[in-house]
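A lone chain, given as structure tokens: the form predicted alone.
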Amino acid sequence: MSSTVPSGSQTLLVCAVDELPPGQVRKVDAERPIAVFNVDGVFYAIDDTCSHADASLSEGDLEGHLVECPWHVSRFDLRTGRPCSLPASKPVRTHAVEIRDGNVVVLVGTAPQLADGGARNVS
């Protein structure tokens, strides 16, 4: 694909960027299960499963740029993968995301580059 897809990298074709709408988020099958958020626009994926117990965070609530756990209510930030509340501590993977051709693709096992850690348009 791109050449901004560093080697030994998988890269996800998530859906169509109009069939994500902000508020939305969609789970992904793969090795490890991820999560896509659209976030007022902005794309964010995290591992789908909280570090605290194997609950999909897909599931959980989303408010702002934080998701809870469906089970014990750990809040995780989708920019950077930290709990914010416990009885999580642990982090949870987060990879990038790009914009290519008018879909949500995602570099699983590749941090992303932004500040905000939000997808990038590489079309």
The other form holds:
Amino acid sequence: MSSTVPSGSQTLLVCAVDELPPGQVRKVDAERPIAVFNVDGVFYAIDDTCSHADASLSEGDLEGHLVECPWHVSRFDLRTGRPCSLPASKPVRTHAVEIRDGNVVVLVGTAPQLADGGARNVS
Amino acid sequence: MTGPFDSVAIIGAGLAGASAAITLRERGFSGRIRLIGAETHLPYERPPLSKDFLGGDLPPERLLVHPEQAYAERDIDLVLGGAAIRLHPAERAVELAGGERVEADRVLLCMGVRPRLAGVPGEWLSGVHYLRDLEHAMALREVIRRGVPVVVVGEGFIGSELASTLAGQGADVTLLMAGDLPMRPALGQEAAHWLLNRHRDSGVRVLARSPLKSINGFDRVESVEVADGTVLPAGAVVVGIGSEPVVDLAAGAGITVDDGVVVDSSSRTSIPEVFAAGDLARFPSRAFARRLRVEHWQNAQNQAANAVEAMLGHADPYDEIPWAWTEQHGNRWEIAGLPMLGTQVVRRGDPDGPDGALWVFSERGRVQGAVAVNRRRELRALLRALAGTVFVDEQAVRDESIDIRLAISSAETAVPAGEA
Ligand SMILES: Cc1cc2nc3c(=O)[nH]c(=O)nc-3n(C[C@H](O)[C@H](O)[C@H](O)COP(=O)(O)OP(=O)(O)OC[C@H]3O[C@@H](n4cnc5c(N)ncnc54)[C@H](O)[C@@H]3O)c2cc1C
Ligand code: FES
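Provide the structure of the form predicted in complex with its partner chain, given the form predicted alone shown above.
Everything in the complex follows now, all chains and molecules, and the chain you saw is the first one.
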């Protein structure tokens, strides 16, 4: 599923927290689409487009903190955006995620605040 | 860190060669790296040649494995447009077609495979095509543009993909198969049968048990004759009847070859300073207890990376489970392991349904491989599991309400079928 936000916006409303349960992902359409993952209650946002070719990482498989690209199987660490296997060599951008009023919000272009790159639902 | 050697020559600037060159630098090698390629192009991706590239108007630059500056930034010398013609291991030198000699302490052979020639009368007529290189694909684009009837010979990966792409472009296509089903060894009987029907539904004329007998015409192809005497008009013939590993250079240097360049699990050939990886290398697979030569993209990339890590002295033995994909008639197939080694097969899902199908192949309960059409996730889960020994619970595979990971069990916990 995907939600749409005005392009150019730096703050993307993704969905309500309970609409993105652990193990799930959401793609947010924006100028550069963003993929938001919930790993055991921690939210991570990365660029959706694989840095190798043009696959959509939100269609990939999630294993722990790694998402595997659906096309050529590069794995990216959601915490850092770095690829940890070929063919991708460039990282994808990571973005800060915040929980505001029970909603998951991505701050596009802002570095993640938690040391591990995620955002917890602490409210 | 420089290894105990100062220079590496990589022969063959395809996917394996590119992957090796970049990985060498990424792993800290600071000596000289030369990437020698017979083609004039920077290393490029071949999979699109039979798919999007052939059926579209992508410019060739979009096929590059890495942009040109990736090599410059890493101080990798590209020596393109000249084949290596001799290897002098004792002198640590490679001789190029132009007469140039390249000195190198270590050599990595990545020359891939070449298409097997038709081997029938008329094979040299103009209008007879193969598909391995960019130029081949460019010529085939022209065939599509001219709109002539095309006969595709061979029902393997290349022939089957070609038939699909050509039909998608509205070409008049006949697929000549030597056997009864397209891609039968790779997909197994049932999946191959389903694919056959997709070819037919898309307007491909498929002839079974119809090997090519001759290609006829004066200076250009006009028709082909099939073994049973049937004559088909043809404006172009594309031959996809398999390939041969490019082993000439290795054999000439006294390196052991046997349907490929024979390497150990460090990708080392019988001459310790010479390594080989990619489509031309035959390596020992511990997972399958046999030597394998894999002609797929992932193997070329990863074996080459592993080979240079081995050269530098820090690699695990190479033992990757084969994985490949193909796209035909809008369906995405993935293949894990070696399905052809399985004698039992069980299907999950429905290839005509929205969630696709997965076939699991096993031998005395032990999973050997899997094939998926439009059902990637479960195949990837099996691919990861195949790194170990896994047994299948066929009933659970059939039951889509059971997580596929629970339908297989690893060696430690499983009671193999038949031994319970
Ligand atoms: C049309 C097509 C479609 C494919 N589709 C898929 C797919 O969908 N999925 C998949 O998994 N795999 C696919 N493959 C297979 C995949 O492309 C190969 O496994 C991969 O390219 C092998 O890489 P390589 O570097 O070993 O060999 P190659 O890519 O063949 O590169 C070898 C290079 O070495 C050069 N060379 C040869 N001899 C010399 C010499 N003496 N001196 C210098 N250079 C030399 C050759 O010119 C060539 O450029 C496809 C292949 C083709 C041809
Ligand atoms: S597009 Fe993601 S690995 Fe190729």
